[in-house]
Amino acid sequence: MSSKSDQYARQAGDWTEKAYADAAAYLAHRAELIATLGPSLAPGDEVLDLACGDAGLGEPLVARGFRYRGVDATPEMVAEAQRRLGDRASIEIGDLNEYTPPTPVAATTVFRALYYARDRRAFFTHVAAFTEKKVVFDLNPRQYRPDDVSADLRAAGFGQVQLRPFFVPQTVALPRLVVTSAKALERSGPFAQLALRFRFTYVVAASR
């Protein structure tokens, strides 16, 4: 096992509540994206998860009606994933660079993970062979440049490229008229751009 695999493990129990100050507004906004960033999602439609980690997504994903499958390489993540979500979804063991649905997905996700991507274009390009609707998921343009993920992005068949910046920290807890108004920042154009200089990721919503 990886240095890396083995602290995922380790850390299995309490993943999402140590990953994020205030893990329910987060993965909420999230969430929120997932389901409106590009083609709109409707109740009943199945999200993938890949590199779910201990499923924390799920929550706020099937409050929203849709149906999750979570896929981590982690058996201890996997465990987890299953314990806090049971029968309300289907979770299961999987590299993101191979793992294939058994039917078609409307959409897939892949959170803090896009770096495990063996060959980023080859990846997006086996995600497009099972995803209907759309592939969402973050994007730190200080450590790529927008442009040359857009530009996988439509080598592997999606047309249509959009990035919302997202402003809600992920280790601050902040009051909720705070994080209102982040979102709202969100959509501020040349001041969000300038942001996202020094700190905060963009949401990627790719569809065909």
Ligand SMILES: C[S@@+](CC[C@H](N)C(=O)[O-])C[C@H]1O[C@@H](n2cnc3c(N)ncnc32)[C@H](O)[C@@H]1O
Second form
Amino acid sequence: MSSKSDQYARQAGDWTEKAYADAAAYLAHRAELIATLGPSLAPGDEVLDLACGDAGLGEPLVARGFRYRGVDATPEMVAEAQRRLGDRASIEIGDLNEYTPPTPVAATTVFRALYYARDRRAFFTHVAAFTEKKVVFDLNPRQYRPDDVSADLRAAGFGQVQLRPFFVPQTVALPRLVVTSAKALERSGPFAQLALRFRFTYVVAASR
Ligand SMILES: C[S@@+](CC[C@H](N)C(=O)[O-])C[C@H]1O[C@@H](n2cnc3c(N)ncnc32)[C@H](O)[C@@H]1O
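Now that we've seen the form predicted alone, could you pull up the form predicted together with the ligand?
What follows is the entire complex, opening with the chain shown before.
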């Protein structure tokens, strides 16, 4: 097992609580964008969350009426995810590069884990084979060029690519009113572009 895997195994017990200063606000906003960015999801749609960690994202997705299938490569994360969601979800061990769900899903998500795709274009092509509406993931534009990622999505058959800045901070808990303002700034055009040069990520929704 690599040292990174060891680290995830050790962190599994309180991953969501430690990784997100205000997990409820942060993950609710992520779930909102999964539901609404690009083609809308409908209640009953299944969301496959690859590299799901302890499935903190499963809570707000299930609360929105979606079916949730989480997959992670770390057994300790899978155990925590199963403990968190019980019979409200399907949680399995698997590698995002190879995992195929038993039936097609409406949406596939990959958060804070796109860098585990061995070959990004091949990964998107694999996901396209079982994803009916869209693939949704976060993108740090200081790490990967959005144009390069869009080209890989298009090559995989996802011709429609939407990017939305995501300004709810991960490591700082803000008062609710400030969170509302931060979300409004996500649509602020030039200001949002400037902020993304230094901090924050996009959420990307790609569909056919
Ligand atoms: C930074 S955490 C992100 C967890 C969760 N998606 C989130 O946003 O909080 C990365 C996760 O990817 C998982 N992981 C690493 N390599 C993987 C792979 N090849 N396939 C599936 N999961 C993997 C780790 O076990 C860990 O739970």
